[in-house]
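Just one chain is shown here, as C-alpha cells, and it is the form predicted alone.
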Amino acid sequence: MDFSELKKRIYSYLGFHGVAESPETDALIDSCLSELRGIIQFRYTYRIFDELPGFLKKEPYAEFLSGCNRVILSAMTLGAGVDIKINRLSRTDVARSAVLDSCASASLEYLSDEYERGLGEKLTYRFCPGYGGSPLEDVREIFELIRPEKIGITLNENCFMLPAKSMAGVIGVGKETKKSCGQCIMLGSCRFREEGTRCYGSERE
C-alpha cells in the first residue's frame, strides 16, 4: 500500500484543505492506520453486463458511460469490525474516532481502486449513486443485480449501507477515464475546487 498516497486522501477527508499538516496529526494517522490493519476485512464483489441495466440509461449515467461497451456493477466493504471500533471510540476518544473514520474511508477508496486495476485495462473510474446529482436510491438497483449481501453488506430503508464503510458503484468498460477536475460533472459546484484542492489523490488535471 502506498502510504504517501493514502495520507493525501486521509488529510482530505479530515478537511485539511489549505491547512498545514501537523506532526501530531501525522502521528495519530500512523497509529490509526496501524490499528486498522488488524481490523480490516476487505471484500469486493462485481458483475459485468454486456447491456446497460435500465437505471443506467438515464442521466448522469448515460453521459458518464458514453463510449463504453460494457459496464461493471460493484460493491465493496471493509467489514463490520471497522464500524464497531469507530463507534466504540466515539464514546471515549472523539478525536481518535474521527481520524480512524477518515483513515477507514480513505482505505476503502484506495483498496477498491487497487482491486479494480485488475478488472481490465480500459475502465472508467467508479461512479457511485449519489454522485453528480444521481439518486442515492439507485443503490437499490445495484443490490438487486449483484446481491452484495453475500459479502456481508446490507441496505437499510434510507439506502445507507451497513457496514458503513462500504460502497457500491458503476464502472464503464472500453473507455479509460481517470478522476480529474476537467472531466468531473460536479465541476461547476465543487466545494473542493472553491477551497483550492481536489477530492481525489491524483495530481492530474
Second form
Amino acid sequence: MDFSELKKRIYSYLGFHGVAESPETDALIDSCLSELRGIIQFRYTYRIFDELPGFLKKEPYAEFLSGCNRVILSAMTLGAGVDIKINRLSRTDVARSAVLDSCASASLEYLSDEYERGLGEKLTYRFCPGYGGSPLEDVREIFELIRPEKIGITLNENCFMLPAKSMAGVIGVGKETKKSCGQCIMLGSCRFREEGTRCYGSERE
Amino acid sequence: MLRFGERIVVFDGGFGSELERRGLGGIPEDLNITHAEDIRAIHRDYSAADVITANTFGLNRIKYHGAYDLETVARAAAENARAAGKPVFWDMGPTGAMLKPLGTLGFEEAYDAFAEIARIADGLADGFICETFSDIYELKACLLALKDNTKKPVCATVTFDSTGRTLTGSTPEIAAAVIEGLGADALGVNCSLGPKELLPIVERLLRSTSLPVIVQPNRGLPVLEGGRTVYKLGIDEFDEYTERAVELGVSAVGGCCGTTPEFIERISRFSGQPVREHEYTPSTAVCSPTVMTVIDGVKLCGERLNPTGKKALKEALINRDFDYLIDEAVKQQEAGADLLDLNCGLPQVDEKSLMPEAVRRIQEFCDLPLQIDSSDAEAVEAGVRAYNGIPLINSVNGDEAVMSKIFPIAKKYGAVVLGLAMDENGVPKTAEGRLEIAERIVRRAADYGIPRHRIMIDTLVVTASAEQELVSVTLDALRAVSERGIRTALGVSNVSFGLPYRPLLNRTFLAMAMTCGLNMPILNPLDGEMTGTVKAFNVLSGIDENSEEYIAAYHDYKPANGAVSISSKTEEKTAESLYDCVKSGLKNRAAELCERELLTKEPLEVVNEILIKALDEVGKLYESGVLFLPQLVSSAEAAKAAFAVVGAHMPKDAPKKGRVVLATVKGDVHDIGKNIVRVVLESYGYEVTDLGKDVPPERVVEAWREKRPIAVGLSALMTTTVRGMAETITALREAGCDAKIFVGGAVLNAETASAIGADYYTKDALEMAKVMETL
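Okay, that's the form predicted alone, but what's the structure of the form predicted in complex with its partner chain?
Next comes the full complex, and the chain you just saw is listed first.
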C-alpha cells in the first residue's frame, strides 16, 4: 500500500482541519496502518452484466450509467478481524480505535480502487447504494445477484453489511466519471463543503 | 456403504458454478421445483461420486426467501438428488447473517433455524455436510442443531483464505478443535482456494484432529480474463493435487467452485482406496475463536473474575455491571494471562442467566479462552453453550453424582474438564489417594466418550498454616499425575492463608509446584512477582529459549524500583503537571499525578481548577483546528483516568454530576462515534451507562427505568436506522421518560432530530458535553 496516498484520506476521515499535522497523530496513524497490515483479509467479488439488472433502470442509476455498455456489480471487504480489533480497542484505547477505524476505511477504498484498475480501461467510479439519494435497500439487489456471502459479507435486516468494513457498488463500463456532490444526502450539512473541500477530494485522480 | 476414515469417499463438485454454466438463474433452491429436470441432470452428471449433495445450501429460514415453504423445497431437493442413485448428503450452508457480537443475529436464533431444517431433512438424506462456514460460532449452532436432531453422519467444512484463517480469524487448528469437540464425524476445508493452495491447510487439519479429513477445493485460483473471472486449472493438475492430499492422509475428496462433472469423474479413481495413516498427537487445548492455548509448559489462568473475597466484583455481578467484568478481563489479558477463570456464583444472582451473558460480553472484548467455573451444572451448560470456542469447565471431582452431571455437558460441547482430586468423602490425606481419584476421573470421562487429553487435574492446595504436612502431599500427587501425561492445575495462593508475607510463600510454592509439573497455576496475573516467577522458571527449565521472553520483560529492570509490575507500561513522554498530562493525553501518568495533587488539594478543587480547565483548553484547541480527534479523545481518556482517582477520594454522599445512558440503536452496529461520546462525557465527570450497539428500544427504556439518568444519548449512522431511533424515542416518551434525549450520527441534523422527538441534536461529543453542562 502506498502510505502517502492513504494518509491524505485518513486525515480527511478524521476531520483534519488543514492545520499542521501533529507528529503524535502521524505516528499513531503509522502504527495503526502497520497493525492493520497483519489483520486485513481483503476480498473482492464481482460479476459483469451485459444487460442492466432491473433495479438499475431507475434514477439515479440510469443517469449514472447512461452511455455505458455493461455494468459491474461488486462487493469487497477487509474481513472481520478489523471489526474485532476496533471493537476491542474501543474498551482500552478509544483514540486508537477511532484512528484505526479511519485507517481501515481508507484502506478499503484504496485497495478496492487498486483492484478495480485491473477490471478494465474505461470505468465509472464505484457508485454505492445510498449515494445520490438512492435507497440503501438496493444493496439487497446486489446481494441477490452476486452473493457476496461467499467472500464472507453478510447483510442484516437494516441493510448493514457485516463485517462493517465492507462495500457493495455499481460500476459502469465504457465511460469514465468522477464523483461529485450531486444529490448527496449530506449536501446541506456537509462538514467537508463547509471547509471548502470534498469528502472525495483526497482520492486518487 | 460409506466408510469414512477407512476408505476414501468421493464427494461431488461445484453446484453453483454448474448452475451458472447451464444458464440457470434465480434462487438456486427454488430451481429444485421450477427446473427439477435440470437439477437432476446435474446430479446425474456427478454420479461418479460416492456421495451426492442435495441442492439445499441456502435452505434455512434466515437465508431462504424463495417462493415455497421449506418442507416443499426440501422434499423436491431430496428427490432430485436421489436421481443419481447414490447416497445423498444434505447441504447445510450458513445463514448469510453475521452472529452477535459483530452482527445482529442471536446464537439461539441461528440454532433454531438450523434445527428446523435438520428436522425436515433427517428423513430425507443419508447424512449431512455443513459447507463453506467461515464463522466457527455459527458452525457451532449448526452442529449442535444437527446433533440434537439427527443420528445420521454429520460432516463440516470451513473456508480459509490464503493467510490460513477464516474470515473471522480462526486457524485450522481452532476449527478442527471446535468441530471435533462438537461431535462431527468428519471435518475439512472447502471452497476458499485451489487444491495446491489448500495443501498446507490440509496438513494442519490432519495434524490437529483424529477425525477423517475432507478436502473440496475450487478449480484453482480465479483469474481475470477479458474482465471476467474464470477458473482455468486443468483436470490433470486438479487430479495431481488431489492425489497429494490423498497421500497426506485425507479421507474424502471432491470439488467446489468451478469444478465440473469431468473433474469428479477423474478423481473418482481414488474412491474406495484405503485411507493413508497420518500423524496426529492429541493435545490438551482450549480456545476462543482466534486464540488457542495449548496447556503445556506453564500457562497462566487469571483468577480475578472469581467473586470469592472480592467486594467490587460481587457488586458488579449483582448489578450486572458487565463493563467491570470486561475491564478485569482485558487487564488480565494485557498482563499476560493465557486463559481466564470466570465464576458468577453468588447467592443473590441467577447464575444460570448471568453466566452466559457474562461469557458473551467478555468474549466481545477479550479473546482469551475462558474457564467456566461453577458448581451449578445448569450454569455450566448455559455458559459453555454461549461460549465461542472450546472452554475449560471448572470442575468435577471423583463424586459420581458430580461427574454424571458435568461429563455429558463436556461431551456435548467438546469442553476440556478440570477434575479436583477429591470426592464425596473429602480430600484424601495421601498422594496415592489423590492419584487414585484422578485416575477414576479420567476413567469415568472415557466412559462418557471424553478422551484422556481433555481432562486436567487439580491436586488441591491446602493452607500451610493449618495443615503444613499436607503441602508435600499436594506436590507429590501433582508429580504423579503429571508423570501419567495428564495436565495439572493448582490454585496457588491458597497455600499462604493465615501467614504473614503471603507473596513470599506464594511465589516459593509456585516455583516448587512448577518443578513438580504444574501446567496451569490459577493466580492473579497482575501480580508481577507471581508472573515473574513463571518467567524465571521458564528460563531455568529451558522453556524460554535464549531467555528471550525474560529479557524482553526485564531488560530495563532496576533494583531501585523494587518488584516490577509488568502490567504498568511506561509512557515515553513525561509531563510534570496533571494539567499538562490531560492536555497531552497521558492517561497512566494522569492518574499518578492526580493522586499527588490530592495530597494537597480537595477533590473538587482538582476537578474544577485542573481537570475541567484542561479539558476546556483542549476543547478550544480542537474547535479551532489546532488539535484533532485522536488528541481530543486521548485527553478525554486521561481526564477520565484522573476522575476515577478523584472519585475514590470523594465522600460517599458527595453530589454527583449525574448519569447518562448511551446506545447505538437497534440494527445499527457502528459505534465509534458513541464510544467517543462516552469517553468525553466521562472525562467531564458524568457517569455513563453504555448499552453498546444494536440495542432494542425496550433495553433503552429498561435502562432509563433502572438508572434514572439525566440524559439519554442515541446514535445512528444510516438512514435505515433512524427509524429505530424514532421508535426508541417514542418508547421512552411513552414510558414517561423525562430525561433529555440527545441524538447524533452521520445522517442526522437538527431538523430530523426534532421531527423524531429528540430534545437535542449535537454534532459531536464535545458539543454534547457543552450542552450537558448547561442542563
